[in-house]
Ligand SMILES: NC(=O)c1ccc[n+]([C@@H]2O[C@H](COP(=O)([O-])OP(=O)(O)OC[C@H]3O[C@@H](n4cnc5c(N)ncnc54)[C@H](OP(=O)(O)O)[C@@H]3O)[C@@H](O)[C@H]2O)c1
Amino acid sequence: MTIIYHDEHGTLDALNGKTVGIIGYGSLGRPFALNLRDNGVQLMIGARTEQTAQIALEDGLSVRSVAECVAVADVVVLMLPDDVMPQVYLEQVSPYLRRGQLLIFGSAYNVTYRFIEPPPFVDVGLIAPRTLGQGVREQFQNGLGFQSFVSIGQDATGQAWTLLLAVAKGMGALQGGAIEVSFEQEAELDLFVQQTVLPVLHHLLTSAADLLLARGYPPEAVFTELYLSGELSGYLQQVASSGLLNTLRTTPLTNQYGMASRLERFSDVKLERLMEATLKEIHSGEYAREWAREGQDGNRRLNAFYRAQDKLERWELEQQTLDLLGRSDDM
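For the form predicted in complex with this ligand, pop in the coordinates of just this one chain.
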């Protein structure tokens, strides 16, 4: 059975006399560090630039270079963008690793697809929140907690779980429940959602927008109705706390009947097959190899995608609506 760890499964005592080194002080590194700091954990930040070092110092933390931080810390948490992590690991992390250290990742991607292969003499763990960095800090502060996936990929000391759960507790990752998965499962689930649910949702919203705009509905009303009002995100928020079917039951009957009577119409066996094919590419490592080639190619396909999208009238109309709603400065 799947294990879900809560606060009572971890003890901060396991971190007594130990230093946690966080490499990278960005979207997730900073919230994790601030949560650990607030829980009294001895911390050190491995920063690349003066500017980032200054932010960490102002947050009351001690700062070293990446290499020094790896050499000194007992627990090394790699909080770098996944695409630059293998290079930084090779040059500034791997040469300084010591026997018995615990190396923690925030995503299983690089280890799963072997872009990073830690040596056999360190413990290797995963603490991967299922929310954005901002939520990690906010939900820690309001006491609600956030969900995460945790894993031990390598237990060289025999103590890896005790230390990983202590760090997870300090980061606030046990408050909302930490689900034990394998490294492979975390990486594959993450990619699967990015490559199936999000593209389908994107298609769904853009197809609906294009159809309604072509039928003469006002753009401001179309984009507001579809997603800009926040009604859709509010619905999904409700789904996150109560589940899909329970949430449907709370909506007006007209809505419930409309959904129930038309659901099958949109059920397409092709969708399932496409999802299966996508999962196969992810599981076999084909996607990871493709993404590595794209990186070496200067993100040529990704840039071409944005150039093509930028030419579509739909986004101009969406921007006009955002301007009218006074949202232009939101990003």
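Output block for the form predicted on its own, input the form predicted in complex with this ligand:
Just this one chain is shown here; partners and other molecules are left out.
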């Protein structure tokens, strides 16, 4: 039976006298650190750049180099992008690890596919939020917390779970429920959504936009109706709270009938087979090897994708709509 941990399963007392080192002060590292700080946890930031070091100092946190942070901290939390983490780990983390430390990852990717292999004398854990960094901070501040996946991949001390749940509690990762999964399950579920649900949604929205634009509907109305209004995201937010079927039942009857009567029309055996094939690539490690080759090749395929997209009129029309709506383009 799946275990879901809540606030009562963790105690901050387990962190008394211990220092938590956050490696990386970006989109996830910063909100995690600020949440821990607000809960009174003794913190240290291992900054990779002068810019992030300055931000951490302005937030009132102690800052060291990555190596110094790893050497001093009792708990080392790696909050770096998956593509840069192996090199940083090899050069600035691994040489300074000591017996009995807890090494926590925010993503199971590198451990699952063996781009990082922690030594046998440290505990290895996972705290993977199921929201973006902004949500980590905002949902902590509003008292709701956020959902997360947690795991212990290696328990060298016999106390890994106690310390991991203490850190998770300090981060706010237990308030919304922390689901215990394996490292492999977290990595594979994350990749599966990225490579099936999001591409299908992207294709669906762009195909719908192209069809409506070709039929003469105003671009401003098309993009607003499809996604810029926030109606779609609002629906999905309600789904996150109540589930798919319960949310459908709250919509007007014409919506409910439209869904029920047209759902089978879009059922596609080919799509199901493609999802199965994608999951197989993920599980076997084929995708991880492909992504490693892409990085070695300077992201050639990814860059080619963006060059092709930049030539499409659709995105010019979308930007015009954003400008007319007064939306900023500062991402």
